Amino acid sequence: MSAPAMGTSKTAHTDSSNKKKKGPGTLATAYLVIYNVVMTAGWLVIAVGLVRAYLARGSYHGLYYSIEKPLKFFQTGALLEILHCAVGIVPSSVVLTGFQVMSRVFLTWAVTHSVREVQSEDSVLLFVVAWTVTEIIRYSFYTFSLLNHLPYLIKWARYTFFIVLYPMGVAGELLTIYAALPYVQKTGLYSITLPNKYNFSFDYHSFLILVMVSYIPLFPQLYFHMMRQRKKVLGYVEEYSKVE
């Protein structure tokens, strides 16, 4: 499971907000740049790989395998998100930022490139799309963020889209597993048996399930996380906006 971070950044609205907190220097925040705008850049293509594929297909079924490439190569990309925070150029929690970026790795790669059969199931999609709408305004936010000019339209929907969007990726994700574990318990993927000369066993299939379980109490904290961090950073705004 995996949320739009919705940590500090440098156009946090509070009343604290005169006192400037020291950012990356100037090689930093230049890497930083580039490597948002290639972010934005490559969801930027799977969006429109997923547009053209629709028309030219005149159906929703199996897009997924006309972006296949590009969502492995990008969503990959982020766990340099990770570094990032561990280096310390990014104000971020390592353990939270890992376990986001990971979380969509495993689903990538685990899941969705293991289990080709699920594939072509319309949940595949349906996280798919919630990824890539996230992440063109997550990239696209941090991007102006740096550059000190972030127009209000991206806040806003780097702060609103999400109440639809999380949910949505959340769904698709749990189906996609769902959907997997008959092929992971037939084919005995990834699963080790005894006995071996490790005397260890795991059984991926019950993983799986356990990854599952898991969204029952990290879903709802992270939802309402981001719901509180929404009020926080438009809700001042607003008020602003109203006394002015």
Given for the second form:
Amino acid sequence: MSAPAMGTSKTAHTDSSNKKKKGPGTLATAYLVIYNVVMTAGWLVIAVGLVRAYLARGSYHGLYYSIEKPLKFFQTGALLEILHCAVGIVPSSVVLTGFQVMSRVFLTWAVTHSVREVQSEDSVLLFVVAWTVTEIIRYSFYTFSLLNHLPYLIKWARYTFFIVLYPMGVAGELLTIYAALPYVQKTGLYSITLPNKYNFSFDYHSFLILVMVSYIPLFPQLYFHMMRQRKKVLGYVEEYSKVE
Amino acid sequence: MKHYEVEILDAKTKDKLCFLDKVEPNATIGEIKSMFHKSHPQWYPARQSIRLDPKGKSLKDEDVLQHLPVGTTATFYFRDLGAQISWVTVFLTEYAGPLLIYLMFYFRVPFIYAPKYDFTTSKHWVVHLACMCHSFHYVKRLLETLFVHRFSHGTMPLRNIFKNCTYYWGFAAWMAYYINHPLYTPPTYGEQQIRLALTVFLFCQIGNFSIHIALRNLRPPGSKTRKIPYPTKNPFTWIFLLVSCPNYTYELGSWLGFTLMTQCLPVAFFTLVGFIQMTVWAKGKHRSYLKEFRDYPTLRSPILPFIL
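Can you give me the structure for the form predicted together with its partner chain, which would complement the form predicted alone we have just seen?
So here's everything in the complex, that chain up top.
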């Protein structure tokens, strides 16, 4: 799901003004700044790639192919964020971060990459655009936070854009998985049938349906969590004039 | 005799919830909880957490008022632990499920497999053996819950029963589906493998039971005392020399045996998940032992000798 990635380090960044909080060491901070800068740049490359391809072709169709490689590279690279939490240089939950990153990686590799027929679907463009805008904002937010120089605009964008981007991303993801279903069923992709010597079976088609169903309880929870975060982080500024 | 006054405040809001006067100095926290329950009938004693400090640890029911660091007007803080359910109830429910569910798959009750297999039996003898072992295991657990275990806490939060039953019942159904499936494939190394597996399983079942008995005997009936467990005359308890929680060690062994016996991947998953959870519990228990007892034997590991 696109916007959950925005909520990952909420504990670190909603308290960015709290001076009592211990941050990561200097080396870790330097590394994280580099990491977040590289990721911002990567997603900018994807954004530019999309725009250029659109202008060149004149249509929305098949833009996935023009950014396939950087998308795979930078989205998969986000797995490092799980490591950051595990090691402790980022104060977020390993489980929550893991879940969010894995769901992105799943969409990228186990659905879009694996089922060639969906790659030309417009739904793919829908979630790619949502992810791209979200990630550019998110990684620049982290970069500036680490440097203790967060422009209000970035903070505002991070806690506002999700209102549209999150449902947009979810719609794109669900439509893409849905489009993949018939091909998965026909080819038996990633499925194991009985009999076999380990007495195990797995139906990828049913699994994908289960994944789609899981969005129903998960999406509202994450969405309203972001809404609450927004009120907490931006709330005061709506009442008084800009404080930052 | 000097009487105490007791006031109970809400730990979060600091509101005055209850005021008790003329409390005996030798009154226990348990008795105070009963008195508090009278004025607030919705908070039965099992769901009350009474502490000296709003963020501190809960006081024990056995703690005596005059031995606590309080003045003659004692202030306690209350936190609601939420709806509670007895450990016995939870154990009985979570263990009865797998017993019955597995049997439903074993007898191939309708709507699980294709209709032509309804109420048929597997042609593989290991499937019958597996059913006996699985059923034996859960019957043993039920009987131990009723007659062997002595619980430190009477209750746990109500939501645990849903979580626990989902875990046990879900995995039981998943395993049973494959083992009793018409297309089940028996173990690769046949009778040799099954015999070894059964030996391991039975050995560990006896071991696990021996540990439960040894632990029960550490504690007189109705008491909640904690003592260091030591090896007894029963050889199955000699593992206490190397391990703090051999009940978990033997449990792991039993399920490894069952995995080998059935050669079924879902059983292996169940064993793995159980192992992870038991390791977490064993490490916690080991740490408590070390904290509580100065002379705790240093050779012992939490769950796996020398390893974990």
